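This document starts with one chain, in the form predicted alone, laid out as structure tokens.
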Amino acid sequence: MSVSKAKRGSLRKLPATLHASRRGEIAILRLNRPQKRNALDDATVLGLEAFFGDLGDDTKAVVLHGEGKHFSAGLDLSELTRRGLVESVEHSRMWHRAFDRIEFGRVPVVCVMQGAVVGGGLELAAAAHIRVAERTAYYALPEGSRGIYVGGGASVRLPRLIGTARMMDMMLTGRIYDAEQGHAIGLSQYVVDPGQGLAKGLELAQRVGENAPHTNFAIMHVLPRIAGMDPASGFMMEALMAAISSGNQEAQKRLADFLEKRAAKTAPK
């Protein structure tokens, strides 16, 4: 697999704990701290914010993955210093800001997970739009046993994926889900054999990148917000988005290609 170096100007500012590259129109970001199981320190979180805040118009999707045996073991606890109330809130909000750039950014993000997807690592993965798990992946929220609470957005994102009761169980009892169990409850959309995650992630990112950009934008930004609305407001938002998207010039061309049999029909492969 040939992967060229990334060209975005902001990528030169990334910390050594992150490594960026490109494969055509797909940006690839690697957590690059395997000796610490890709634990997330402040420099890494700020690097994530910088990367996803300046992708450039030539990027159609992003693949996020971790170097080594683990995706991420979460917050680097060596940085969990004593802070005042205001400083602690600001620190958590820094994580929120960085992960919002992923969930509500310019392009879809495919996250490839292996080994530990724990604490803040799971919060990071939950901000992505598609998650691919290798069979070595396992999920946990050990904050309860360490006397702390999640602070990177898990309280908002994880209940939407797995339900409040399951998240409470994970935090109260320290329950660990393996890759198959995590897939069954909604922590991933795909499960692949060890070593196959990045290839699958790139395959999915390429497919996602073929969509019309305005459709991807609607799926990323409008669909989650409709899910939080009352039904009547959701139906109206859907109708407005459908009207906006169908009137787009690219949509008109794609529909014409389909009607004139220049585009493939939807069918299982």
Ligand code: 1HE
Contents of the next structure:
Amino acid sequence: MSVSKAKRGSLRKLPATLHASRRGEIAILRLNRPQKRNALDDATVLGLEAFFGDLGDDTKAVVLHGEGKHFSAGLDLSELTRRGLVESVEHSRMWHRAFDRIEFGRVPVVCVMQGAVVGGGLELAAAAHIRVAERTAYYALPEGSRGIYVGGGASVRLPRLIGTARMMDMMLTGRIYDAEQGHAIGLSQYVVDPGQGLAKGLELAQRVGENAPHTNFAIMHVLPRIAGMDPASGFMMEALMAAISSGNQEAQKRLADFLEKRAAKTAPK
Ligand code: 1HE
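Switch from the form predicted alone to the form predicted in complex with the ligand and print that structure.
Time for the whole complex; same chain goes first.
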């Protein structure tokens, strides 16, 4: 597919630790620093922010994955030199900004995980909308034992996935969850055999990309915010979003397709 340079602006600005490609309307971003187990240095985090903040309008979904045996070993510990208080806050806020662009960006993101998904690597994965784990994946928050604290949004995103008690346990005791255990507690939505993650991620991204863009937008931007509201406001927000969605031309067309027997039924294959 030919894509104008303007639409693919972010692809030109990426650091060598990130590699972007496309499969039709799916953008694929690979953490590309296997020699350092895809540890996230500042340039990579800024590259993530640039990439997710500048997706072409022909992109329907993104697959994020990591080169090598490990998805990501988290924060690049060699960059964790002594910083002043304000500088440290700003550093953490830079991660928040970058990962916010993922969670609250333009299109859904499918994250494919293998090997270590630890510390900031888990924080990165938690910002995606769908997580696919290869059976080699394992999850940990070694911050507790390294004398630091999470700074890439885990305090907000992980309790939503696994609950505060489990996150506390991971940080206090260094507990490691393997792929199956992680799946059982909500860290992934899919588990696949080693080497199958990218194919599964692409298949899911393709499927997600077939939805009406306004529905994907509502799922990404409205659903998680309703979870943070009091029930009465949540119901009202849902009703508003439902009305906005069903009034959309694309929705009207899709509804007619079903009623006139042109659309697939909702049933297991
Ligand atoms: C690194 C990093 C890193 C590897 N920062 N350089 N994260 C951690 O505490 C996890 C630290 N990493 C590990 O425990 C292990 O590297 C792994 C279990 C992930 C992989 O082990 P292995 O045997 O395959 O590789 P390795 O020999 O340990 O590492 C290969 C190289 O990558 C080596 O460098 P080299 O120059 O000696 O070849 C490692 O030093 C380097 N490397 N991980 C820097 N993380 C926003 S706050 C978030 C806070 C956190 O993320 S804390 C969690 C940090």
